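Below you'll find only one chain, the form predicted alone, shown as structure tokens.
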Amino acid sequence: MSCYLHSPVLHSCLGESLAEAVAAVHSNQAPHTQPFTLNERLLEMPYFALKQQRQPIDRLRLIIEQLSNQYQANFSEQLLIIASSGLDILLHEQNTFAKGGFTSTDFTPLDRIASLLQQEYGFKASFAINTACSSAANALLYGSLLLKQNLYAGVTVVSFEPPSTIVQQGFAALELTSHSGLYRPFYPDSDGLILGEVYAAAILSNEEKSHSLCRVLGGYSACDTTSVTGTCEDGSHIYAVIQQALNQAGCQAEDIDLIKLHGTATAANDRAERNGTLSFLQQANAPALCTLKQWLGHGLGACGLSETLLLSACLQQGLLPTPRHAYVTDTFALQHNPQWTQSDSLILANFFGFGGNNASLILQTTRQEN
């Protein structure tokens, strides 16, 4: 199943580039913040925003023209994966609100945005993957799992989140989403996540590219049916699609050297996640440990690739992104950007979804030459 990812793009609160993005975590820069009011008690609550704002459809024709003049890509044989847990509710947010209600007829197929952008692009096929916090993880699996078949060239996945009423809403309103300001995963005082606006796109192929971050060894995605909102707090189903990722890596626990944790800073997904994982911190030689959200928010369906972007080139550059300050949990040490020394790393990489949808990725990545 090993493959390649390159070719990164990568908008977020850290700047319009991959680059930016790496030297805001090296200088431990804050991410750009745009508050929301939460309407219920009219309290500011932080978001993590893109300082220059497009609409959806445009700034993915941006990253993907990006691609193609950056990289010189050639889409034409190749397939194009969206993944996404907003898709289009921010085009249904603004026709709603100009209509001043919404209809049945006003509903668009998931897919419509992926078979958009394969007419413009002339990408040889498309299709969207709508799981949650899951979803660019599970596009990068599925990805992988498709090019064994040789059906195409290569697989481009494009990852995004778009700043939503109903989701920074709905959000604050369960009281998941942090007052403070302070992004604490696994910290006993946490007072939730903080939402990220980000867009990301890089390209799976069996060839390893001058501009490779990392190779896709294996993973596993599985729905825990436990509840219907989340999963089950005794880290249970976590432990198994962990055991699962490793199986399919043909990689045992030991040889782990990071846990990119998934890290909402929520309580029962920390708790979830702290349980599935403790077997690992037990081990004579314990893996590090790395949180992503603090730099770029939580981005729902884009964490997936957004992350393992991030993460990758950090590493290559030979630093650890943590925590922008350091604090004690009563399980994790999270220290603040320690180097990164190891080269051929094996990474664990989580992402578990609204919903029950858990995946893991067992990531390679090497220290890039100077």
Given for the second form:
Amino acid sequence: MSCYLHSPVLHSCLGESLAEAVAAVHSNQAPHTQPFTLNERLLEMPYFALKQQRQPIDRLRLIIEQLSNQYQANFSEQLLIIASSGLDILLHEQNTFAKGGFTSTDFTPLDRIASLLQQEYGFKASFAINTACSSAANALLYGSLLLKQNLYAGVTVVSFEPPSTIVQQGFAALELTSHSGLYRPFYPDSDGLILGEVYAAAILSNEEKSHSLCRVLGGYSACDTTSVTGTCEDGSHIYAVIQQALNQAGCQAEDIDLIKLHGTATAANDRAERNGTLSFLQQANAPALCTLKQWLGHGLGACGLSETLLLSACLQQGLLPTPRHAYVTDTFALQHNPQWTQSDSLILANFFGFGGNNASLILQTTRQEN
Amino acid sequence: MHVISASQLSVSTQTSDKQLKILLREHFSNLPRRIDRLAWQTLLAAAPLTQHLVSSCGIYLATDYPSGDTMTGLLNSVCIQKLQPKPFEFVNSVSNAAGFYLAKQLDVQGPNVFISAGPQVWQQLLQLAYCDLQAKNCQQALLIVCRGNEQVQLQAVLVQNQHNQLLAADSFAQLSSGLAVTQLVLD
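Please move on to the form predicted in complex with its partner chain, as the form predicted alone is already shown.
Everything in the complex follows now, all chains and molecules, and the chain you saw is the first one.
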């Protein structure tokens, strides 16, 4: 399989466009932060949020309209995949607050958003996918595979995570969230992750477009049944997923120029990912490394697309995103040289999640002069 | 692709989780703990198909609604009572936990995808499974659709092979035509 990812739209804590996000990384601008208060403990916790709040469905309409207007996209022969672990969670929370409680008859169907957007914008078909933090990576992976089988003319992937109270409180209850506001993956004294609100959209197709960001060469996704909260810490499942992703893309470990690490900055996940990718660093020409959650926050089900868009756009401008906070990792030498001059570089992009959902994509980006 | 076996399960609101567990013990010697109703139901729908299952099997699960008991409990405790969520309830709510427990209980290694059950759900599950079978990511695919919120209907099929004859199928009836479907109704 090999298809092109193009027509990107990104709304994040770095601004309401992909260009703004790239400029923010370039100038080391801090993400917009809107703290939340932890239930029972009444502590203030950092959260990376969009500056302007909208209802998720309105924001989704906005990004699809931007995608349509900026790139003249024709959706009539396209599949729409909505990738999110939250979907209608914010709506349910708002109804719970308004009614003073929630009953099972208040649920909206999981397909509501995909079905609504399919009807409003004339997509050929649609569904929502939720495989936790690998949701959007799986949307890109299966979108590419469906294109390879010529089942659709194009696939529009829309990913989002709204600022959900339950998600904020849940990650904090699991003691996975940072108090300090310093997002430091693979740092020995890291105090956890910072969640991020994000909305992203892009189109996959078999034809290269002038606004193509990267190619999806292959990938693989599988379920590690070690634990519902995470993957095997010896990294064996991650390693196996990466090897299968390389096989599917028809390339070798030595071909990889850059690894986009999942890098949640939580102890168990970082340990598993470090162990699963260590063999790459022992190669003669070890690939460069980068993480993106310091910039966007952890976008959960959306991160597969939002991080792919931000990384590809940065690389096209010769910029390799570096950690926002200078620090020394326990194992990884995260790239501190902000210049990236390689074109047609091969990228291994990792996305791992709850429910044992591990996914790796092999991407290829091309440097654009302008 | 061709269908190896199929099962159908109907669960009313009167059926307790305990009853589901008793029925599951007829198929499995050990059952997972701290799982929610959606996971019990999907396990019970898949149980009759296990005799044909190989370990290289992908799981493709689609449901109309999230797991009602988990989400309702979370919304009320976190938003109204201002409590911190229970860790396992929270993890089950944000992941495709039912798919995880299914893979663990059936001891299968392969892709594990959870999608919303829209009007074209069977076609979409078949397409996803077909992609993985074609790519040799797995040898079999277990497809499960769960319809309904409180009163639920589950339909499951186990498929294999790489031919695309089934891709146009858009219903369980079409997929299971000619097969002896295992049926269980719990009132």
